[in-house]
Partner chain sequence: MMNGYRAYLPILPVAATYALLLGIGVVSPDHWQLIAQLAFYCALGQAFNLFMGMTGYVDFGYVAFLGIGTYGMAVSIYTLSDKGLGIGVVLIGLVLAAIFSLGLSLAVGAVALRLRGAYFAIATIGVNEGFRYLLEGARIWNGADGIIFSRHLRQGVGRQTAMALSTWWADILVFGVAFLAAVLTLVYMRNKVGYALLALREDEDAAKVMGINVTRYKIIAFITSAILAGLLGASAWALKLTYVYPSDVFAIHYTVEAIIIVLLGGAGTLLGPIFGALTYGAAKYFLAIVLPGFQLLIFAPVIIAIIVLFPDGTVGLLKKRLRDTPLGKFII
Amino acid sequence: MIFEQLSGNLLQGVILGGVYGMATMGLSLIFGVLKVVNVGHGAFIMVGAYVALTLFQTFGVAPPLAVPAAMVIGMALGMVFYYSAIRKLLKGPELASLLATFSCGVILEEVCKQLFTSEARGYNWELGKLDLGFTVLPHAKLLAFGGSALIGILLYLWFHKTRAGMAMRCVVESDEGARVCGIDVDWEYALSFSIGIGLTVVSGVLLTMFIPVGINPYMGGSYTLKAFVIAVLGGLASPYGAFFGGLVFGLIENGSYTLFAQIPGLEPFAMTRFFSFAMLLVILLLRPTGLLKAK
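With no structure shown yet, could you now provide this chain on its own, in the form predicted in complex with its partner chain?
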């Protein structure tokens, strides 16, 4: 009985963690290439959630089909923010780019508040369930996990098999080196910022397939926090590290929820959110450059 519950929880955790990991890859990509922390990360996830919601409710588009739209919207947003703000701040003090990405997040939140009000919304996409006996997995969640894994693999292939991807990897290693090899480093910056934002908006779509409710303009804050925990777990500059960090985080989050629910007097939902913050501090205390990364 307890074993069934546990394995059920672990499985749910891994599946959620996969989506979390995908939701952090954009953050890591941007940090890896530009050395900029996107403090407004969660707001872009929120945008993805509204893309999925609007396409589903207004046009009847199934959420997985919203992914390409989300990628396009995200990349466009990324380009706009890059050329209007980020680009001019790369040479300046770190403070400047932190404040700028933070402000980008606030702008998105406020725009979405005007467009959609601050009321929490949700949608209902019935796709059936997979009953494993010890746990039940809705197909939508499986699809979200599959989608996340697929995107992770595609990103990997793009990085390792295409010219553009290899150029970007060079920039991660050394922008000076890349520059002398004839790579247009400024364009790589713009591109990776834009792809990073695109991936993040897409992850917002996938997250709604997991949790199709509670969509509101200010939902991003807790995802920013989670993404930071995951990114720091996996090494801030590594998108794949982020993916595995996500898996670990999903497991821990699910496990801690189950644990907190056993303790009388605690609100497990709120405690889980506190826990992710506490975890962040502990990881930063132990090894700020990433727990999972090999020494």
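Source: prediction; values computed, not measured. Numbering follows the first chain given and starts at 1. Whichever C-alpha set is largest while still superposing within 1.5 Å between the two forms counts as the rigid core. Compared with the form predicted alone:
- For Leu280, a C-alpha deviation of 2 angstroms or more is recorded between the two forms after rigid-core alignment.
- After superposition on the rigid core, displacement of the C-alpha of Gly265 between the two forms amounts to 2 Å or more.
Moving on from the form predicted in complex with its partner chain, please list the structure of the form predicted alone.
Just this one chain is shown here; partners and other molecules are left out.
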């Protein structure tokens, strides 16, 4: 019985972990190119959740079809925040850019509070379920996982098969060398920040396909914490590592929850969070660069 439950939860963890990984790719991309830590990460995930909610309730748009709109909105927000705040702080102290991203997150939370109130909301969208015997997988979750994997593949192809992507890789290697080669480094910074925020907003749409309730302006805090654990797992500056780090984190999160639930007197949710951050500390001590190289 326990083995069956554990097997089901591990499979569920892999599927959820793929979306967690996709949610972290934007964080890793921004750090990898700009060396900026986006501590407002969760607020942008929250924006994506509201994009899915609003399009579904107002226009009847299915959540997967809200992904293009979320990408456009996210990239637009990225451009606005980059040129209004981040650009001027890139050469300044690291704390300055960290506080700037924190401020961006707070601004988004308060704007969404004024637009939607602080009341938790949700939506109901069903596609059916796949019964595997030892667990049941909603088709919406499978679709979210497939979308996350597809986005990861498209990002990889963009980096390696397009001139714009290769130019961004050159900037990562050496911004001075890129300038010598005629690359507009400032534009590459703006584009990378914009794409990173766009990916983060899209992940908010996909995450609502797992948890379509509890959407509120302050929902992003827990996702920010998880994103940092996943980013360290996969290598903080590696978007692809972030995806695989998400898979590992999903396995650990769901697997440890199942095991902690068998121990009397323990609260599984609290222990799972404790275990995640204990794991983060161990990884930082043993391998500070993460499990995968930051390339």
